[in-house]
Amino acid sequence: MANKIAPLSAAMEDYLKAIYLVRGSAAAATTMVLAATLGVSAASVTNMIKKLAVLKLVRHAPYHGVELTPAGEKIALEIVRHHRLLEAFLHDALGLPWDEVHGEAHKLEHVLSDNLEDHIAEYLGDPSVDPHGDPIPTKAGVVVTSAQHTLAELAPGARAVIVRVGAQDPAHLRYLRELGLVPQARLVVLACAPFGGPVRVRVRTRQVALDEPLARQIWVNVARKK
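Now supply the structure block for this chain alone, in the form predicted alone.
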């Protein structure tokens, strides 16, 4: 992936990455959503968006929030690649738990050189996903995703394989790991309570229940019926 078109601050890169990730979740990257995502004030978001717009990295679309320009998306994908490669390295090579790698990778993603990025990718065998199952953009900026459904969307009796866990809260990740709800785990949906109630599943020999918001953070591939 090519270098950035101009030197940017870490804060600017954080905004570009946040816009990319928010829009990737099918949500509009509004001022309020970005403020909540980044933990800053709405006024700070407005000021930064103006700066990024001057650099032609974002544009504001009425009723659709902020959008990345092609140049802005290129930079966002580079930062996402750095972040997820670092998560994979910290987890696979150094043995950090999957609930700790996000914070550590965030500290390092802005200073990772292209040379070190290439060496990490080669050392890990050019992985396609990070420890949470999130796709790692290729060097050319291509993102390949496979999961189409969240656990909350499945009907009772459905069998599935976990592909990605979108939760980033360390406590949630520790909890899911304790339950065995990690990428590549196979499960069966036992029951789904109505009106946003819990989803009950069997993973291995254990039955567990998850509230709907957490179940929507677990992406799966549904097994075909024989």
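Given the form predicted alone, state the structure of the form predicted together with the DNA.
Coming up is the bare chain, nothing alongside it.
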């Protein structure tokens, strides 16, 4: 008597996750944006969106965007949890560098059973963030985000702790890792040029200059005045 629960394909899961992430960044989940995010053609996106709409996982306003239904968001959150839990596991347990975990997790996330997910979560002590500082949704689907500011918004003299690094590109991640610009790192803003100029910060004993696009990917919590 229960619902026919056809298991979703990896492709469907990737679409739902992409919609969730795009919407989470305040952008509209348009056909083009999803096509770019997923690396497929716009026609493919339209095609899949129609299937997901039939399954009541998204609401589709043709020629406008797409929204996740509660059922769709639930699944998206499961996949995001898989992904970030796997990133944490690969990084913390197996020592993969943080620029490599995303690609591996992207493949593993669709193949992770509930049972294995639980074992991994327990092994890690139920972590709340992944190696990039992205929040790991709980099993119940609760997401806790903390950072309010990016490095690009801080004034000279500000002290802050890195909470999340939004950069995805492996080369950028390796570069930031080398500079010590990782979650938990404390830093002081030395100077920042106006109108999108570079930001100069001190991390530990090192001084670093970051151009504005990169600085806007680094989310921080401002430390209380000393």
